[in-house]
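Shown next as structure tokens: one chain only, the form predicted alone.
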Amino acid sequence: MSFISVENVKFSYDEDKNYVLNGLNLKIEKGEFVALLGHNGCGKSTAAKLLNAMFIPDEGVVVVDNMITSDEKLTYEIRRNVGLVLQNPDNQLVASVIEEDVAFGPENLGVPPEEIRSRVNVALKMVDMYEYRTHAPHKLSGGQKQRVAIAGILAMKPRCIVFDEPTAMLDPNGREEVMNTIQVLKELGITVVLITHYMDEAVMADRVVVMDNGNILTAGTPREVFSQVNLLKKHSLDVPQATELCYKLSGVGLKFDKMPLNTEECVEFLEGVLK
């Protein structure tokens, strides 16, 4: 059975049952990176909060390693397996110094102080932060927050993340400091989930889910789902820009094998073509 399970997952957030989502069906493997893509208002957040029992469906079940979520006997174990980082860092700092903050989460589940103390350290070594870990959290980067806040999560030790547009206030920098420390919770086998407006983020996955009026447009690998440029503009959907002009390319004439995903692909291809 797969590690989550959405299954026919209703969802509004009014008594009228406008549904947000609307028979949704997902499944998520251990291990995996899975990003999760579509325009606002299409369910993804929704989907997200969803995943550790944040929000409980209308109808269908969510199903987190054999736990159902509705059961609030286990909402502690869920939340406990799936952790959630938000947008904006500066929600979820709660104290003034780096690792106290780290270490809210562990002392709300009850660990002994010593394990806590090598959990901290632990974590934040993981995001490149135990350096700052007696600073004052105003006083970093947008950047070094959102990590500082990933690092408060890995000391519960989580299996899985969820990401909910974790560098959408973030500079080009943080973006890529926030997105490295993703990678590492990728080899590390921790099952990842990245809701994300940026393309160029999506193809790090090993798989792309889109999102349309509360269920899914199409899936597949980055390749798959990036090669259907028709069906993603149709949607007023993004594709990375490297796609983006070698489709622009093909559209006068030239012949591509498959469509690139990133500027190295994009080079390559070109010289291949125009040899």
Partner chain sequence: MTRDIALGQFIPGKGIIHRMDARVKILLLITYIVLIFCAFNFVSLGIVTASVIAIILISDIPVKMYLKSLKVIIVIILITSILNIFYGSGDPLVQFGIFKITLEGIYRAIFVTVRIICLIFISSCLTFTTSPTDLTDAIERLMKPLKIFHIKVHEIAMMMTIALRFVPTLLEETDKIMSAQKARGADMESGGMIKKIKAMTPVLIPLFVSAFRRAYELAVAMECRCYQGGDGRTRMKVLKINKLDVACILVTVLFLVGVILCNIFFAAKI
Given for the second form:
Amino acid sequence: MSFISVENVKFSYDEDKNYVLNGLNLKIEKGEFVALLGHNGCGKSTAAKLLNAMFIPDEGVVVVDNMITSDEKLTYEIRRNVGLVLQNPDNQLVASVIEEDVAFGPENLGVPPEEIRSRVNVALKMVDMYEYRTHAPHKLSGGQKQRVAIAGILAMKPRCIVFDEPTAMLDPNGREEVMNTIQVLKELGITVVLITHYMDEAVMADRVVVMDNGNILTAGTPREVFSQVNLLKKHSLDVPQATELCYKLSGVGLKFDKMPLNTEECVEFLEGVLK
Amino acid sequence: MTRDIALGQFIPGKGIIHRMDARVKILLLITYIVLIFCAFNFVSLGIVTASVIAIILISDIPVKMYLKSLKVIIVIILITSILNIFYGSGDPLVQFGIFKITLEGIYRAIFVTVRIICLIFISSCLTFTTSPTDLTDAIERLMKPLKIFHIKVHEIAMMMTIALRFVPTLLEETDKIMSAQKARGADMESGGMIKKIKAMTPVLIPLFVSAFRRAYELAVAMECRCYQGGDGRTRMKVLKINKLDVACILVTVLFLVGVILCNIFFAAKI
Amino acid sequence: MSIIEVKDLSFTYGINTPFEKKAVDDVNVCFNEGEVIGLIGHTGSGKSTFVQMLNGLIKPTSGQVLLEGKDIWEKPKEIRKIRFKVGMVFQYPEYQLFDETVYKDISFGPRNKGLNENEIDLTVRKAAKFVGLSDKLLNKSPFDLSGGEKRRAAIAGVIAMDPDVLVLDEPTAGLDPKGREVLLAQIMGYHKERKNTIFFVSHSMEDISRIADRVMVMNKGRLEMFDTPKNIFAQVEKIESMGLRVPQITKIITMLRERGYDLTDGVLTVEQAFSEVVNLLKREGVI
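Provide the structure of the form predicted in complex with the partner chain, given the form predicted alone shown above.
And the full complex, kicking off with our chain again.
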């Protein structure tokens, strides 16, 4: 059984059954890093909130580690296991001191004080914000705030973290900080689900799932997905420039064993051809 | 413009009063307020004033800061003391028409002035030495017994915490929206009162809309972090009453007793 | 002819406080009429402060901004007039919408400008058309629009003032690729017709390289570089030393050049790169 499994899920925000998700099927394994792509309104943010029992499916089931999200008794156990980091870092921080904010989750769970203290310290060190523990959130940069938000989730000791466009409001430095943090989490064995618009972030994932119109358009390894340049362009999704160039070159007869996804791979490939 | 407003005026430090438990500080402040109003003659008022000055000196906060805190309220102090001069009964020292100045009036004015100043100094001492979060925390814990009257103590404290957190964010946002509307030619500086208030609509509406959006998103974020109200919650920071707090409580009690004794043994002036 | 001339422009925050910080440091530069200027620099480089001095939202601590040869602070009481000539779209402009209908909201600027009802109607409809908002949407409440539509309505509110200079501070931030594409196309369409000067502040080097005639690079409050995108992005090392990136495609061609392959520098688009590489492959006899 997969760690998270979404089975034939339909979900709508209104009574008229305008389904935002229309029979979605998705399986996520323990320790996996999955990127969810798709443009606004394709249902990916809705999917995120279904994974931690913020939303309950109208039809179908979401099962997290053998717990069905529609079982109200399990709601908080599921949320502890599946943390959710949202887009706007400002609106996720509750307290006016960083360490107290990070303590908010474990406090809600009734963890004993000494253990909260050690969890907070560990979490802040993991996101490299320990020296800011007594600062006020509004003095931090966007990337720093988002890292504090991640620490707040980490302090609940989750097994999976879902990121809903965590970098959309950040500048390039902030994006890099957050993406580095996400990679650290993956190395620690935490399951990561990353919802994003940025292809260069999706490239880091083990598996990419492209959504459109409340369902899955295509899925696979980043290389498999981004090789389908035409399909992605048709659905107005970005393709890394490196991949686009190579895709065009394949049109004039160049052969590819594996589609280059970043600058280095592209340069290496072209050098190989030219030699 | 509004960016650098410091909230609660907390000044970090390592002095004796900084290290005291916030709950003890609040209770002692209340005791002191009672003390200040219990001083009925010059001797007891002198003792209270001396102790307030002593507290100011050991508080590890520049005296300048205390004087600044008077600035806002100096007009009120002046008006009340002048009014009091004219309110005394007894033989007039000087008289202009219906206005007369009596010895009692002068005493009253001195008492009122000293009391207000002591009051402001001692409460400033609390806000200078205690961070807003410690303060809300202490208030929550002190008010816990009120739960039996069905007062939602935890919810009130949570609201205070969130308000403290979001005031700087919203101030910054006000700045941004004001700039944006000025860039669209909004005129917020000229005109009378009514025109100015009207000119604020394009700022206030987006500000409210944004505050509600933030509230909604924050609620989602809090639920994601398993928030389910005050029941079953623990706290990271454990407030502990230590020797220092006990010593301070003892000293204050001594003062209280001293002032009461002075009131009994020296004739009351007023 | 230069439309804006900036002379010895400096701005310092919080003078005489412990937070004193020089945000813009002695900038001298001229902008031509009808140019699209890309403005890049990482957060805190002073670019936001710089653009806010162009329309008098921030008063310089020293130096001058000359608009059509005249100091904008010559008559401080009339600074509001400058704001109709130099329009400014802030980051996330959708958060400034406030009126009952989109139409009324867009007309806020023109009304402040003192236009009569006929002129207002004309300019509002024209602005809405530029950003692709239908007449049906104009009568809706701005709060009922989708995220992308709100953004476009807010931009229309500035375009409707018909400014000679339009400053856009990260107009595409937070949009999905489709929304970004559409908005960029609309801005360029508007520029083509109105032929005014546009400042485009962005973190996306790909966007900047596509639309800018000249690029300003700011770093630590100073103007470090000001040149065509081709010449700017050809200096990969210098750009990267300021914590900025060059477009991925530029980087690929530069790396190939460094390894000794004969390619033009400052390649900005995939199409350009493609033809460059195809030519190289043909010369080398690979295809």
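What we label the rigid core is the largest C-alpha set whose atoms superpose within 1.5 Å from one form to the other. Residue numbers count along the first chain shown, from 1. What you are looking at is a predicted structure, and each value in this text was computed from that prediction instead of being measured.
Core-superposed comparison between these two forms: CA of residue 17 displaced by less than 2 Å.
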